[in-house]
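Only one chain is included here, represented as structure tokens and corresponding to the form predicted on its own.
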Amino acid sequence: MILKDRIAIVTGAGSGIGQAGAAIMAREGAHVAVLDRSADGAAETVELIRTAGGSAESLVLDVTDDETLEAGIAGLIARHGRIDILHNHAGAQIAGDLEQVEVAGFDRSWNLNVRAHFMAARFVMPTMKLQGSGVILNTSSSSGVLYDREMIAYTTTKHAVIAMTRQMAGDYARLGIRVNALCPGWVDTPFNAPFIGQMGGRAAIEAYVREKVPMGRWASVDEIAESILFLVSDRSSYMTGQILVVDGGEAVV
């Protein structure tokens, strides 16, 4: 078990990639704090982990609420004495181009996709500094290295996550803390609903994936989870400030 006895936080862990990432960390020995605003989603992930013989607890909160997020992380530190891994995964897609996107939607996208990552990292950093170790993984997207049609809020925030990741990595590498970003491509989860609607439905998005992705298919959440495990474990011990794109080759064509 390559994460034995480590304490991990995964935000947005109630479904999809976040759930798969939390499950694989637990499988490898970590105790995982499953953080999600959905009590049902968090409970489902915790049950999945415990049924497989892993260790997890749920933390139900909205990551855009600074006070609640800080209190939740402080409680974890009080209970476990350390935080070894923070995977900032919670996010949202907001559709629309410059003129179409609602300003409130743009603000929500920024608060969830960027600011909440910033705040969670800020809250765990003092503990990681005292430990002299820690790993922060920020979920960006292939949209952080490419540009999506009529998705200005999402693309802007995902590019910002990459810049923030590199800055954090440079600032804290000498203290034993690594910070990297994950850029998933097309993964078949309900998260894609806004873009699917914008594209004109399921058939249209399937055709798009077949045409634009060199591998010609979606990724599974389990494939993305393997990349998460690599980035949060000692398998990537000499890696910081890096952006791992897992997109079936879309970004290279």
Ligand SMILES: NC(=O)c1ccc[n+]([C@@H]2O[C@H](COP(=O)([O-])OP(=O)(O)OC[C@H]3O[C@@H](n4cnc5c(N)ncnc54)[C@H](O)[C@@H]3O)[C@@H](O)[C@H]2O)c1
Second form
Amino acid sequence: MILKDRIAIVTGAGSGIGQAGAAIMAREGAHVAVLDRSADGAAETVELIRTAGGSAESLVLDVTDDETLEAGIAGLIARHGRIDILHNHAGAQIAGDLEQVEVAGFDRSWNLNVRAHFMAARFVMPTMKLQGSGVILNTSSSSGVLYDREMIAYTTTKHAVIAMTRQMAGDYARLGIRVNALCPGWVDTPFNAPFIGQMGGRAAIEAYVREKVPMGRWASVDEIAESILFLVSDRSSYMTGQILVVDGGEAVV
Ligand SMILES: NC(=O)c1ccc[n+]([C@@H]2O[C@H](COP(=O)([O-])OP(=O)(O)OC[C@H]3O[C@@H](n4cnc5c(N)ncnc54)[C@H](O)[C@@H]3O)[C@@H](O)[C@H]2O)c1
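Alright, leaving the form predicted on its own aside, put up the form predicted together with this ligand.
Full complex below, order starting with the chain above.
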């Protein structure tokens, strides 16, 4: 087990990629705090992990609420005495070009996709500094290295996640803390519902993925989880400030 006895937090771990990432970390021996605003989602992931013989607890809160996020992370650190892994994963896409997107939607995107990553990292950092070790993984997207049509709030925030990742990595490398970003391509989870709506339905998105992704298919959550495991474990021990794009080749073309 390559994460034996490590303490991890995964935000947005109640569904999709976050759930698969939490499960693979637990499989490799980490105790995982399954953070999600959905109590049902968090409970499902904890159950999945425990059924497989792993160790997990749920943290039900909204990552955009600074006070509850700080209290949740502080409680976890108090219970376990350390924090080894923070995977900032919860995020959302809000459709629209410059003129279509609601300003409130742009602000919500910023608060969830960027500011919450910033706050969670800030809350774990004093403990990681004391330890002289820690790993932060920020979920960006292939939209952090490409543009998506009529998706200004999403691409802007996902590009910002990459800038923030590089900056944090440079600032904290000497203290033994690594920070990297993950850029998944198309993964078939509830996350894509707004985009499917925007495109006009399921058949349209299937055709889009077949045409736009050189490998011609969606990623499975388990394929993305393997990259998460690489980035949060010592397998990537000499890697910081990097952006891992896992997108079936979409960003190549
Ligand atoms: N699925 C994809 O195709 C894809 C591609 C690239 C990047 N991503 C990124 O992955 C992340 C989520 O994707 P997913 O496919 O795992 O989504 P998902 O919809 O399956 O899961 C997202 C989870 O985040 C939780 N969540 C949402 N807002 C929250 C908040 N404010 N506080 C706490 N929890 C919250 C939801 O309850 C849900 O359980 C996002 O950052 C997204 O940008 C997804």
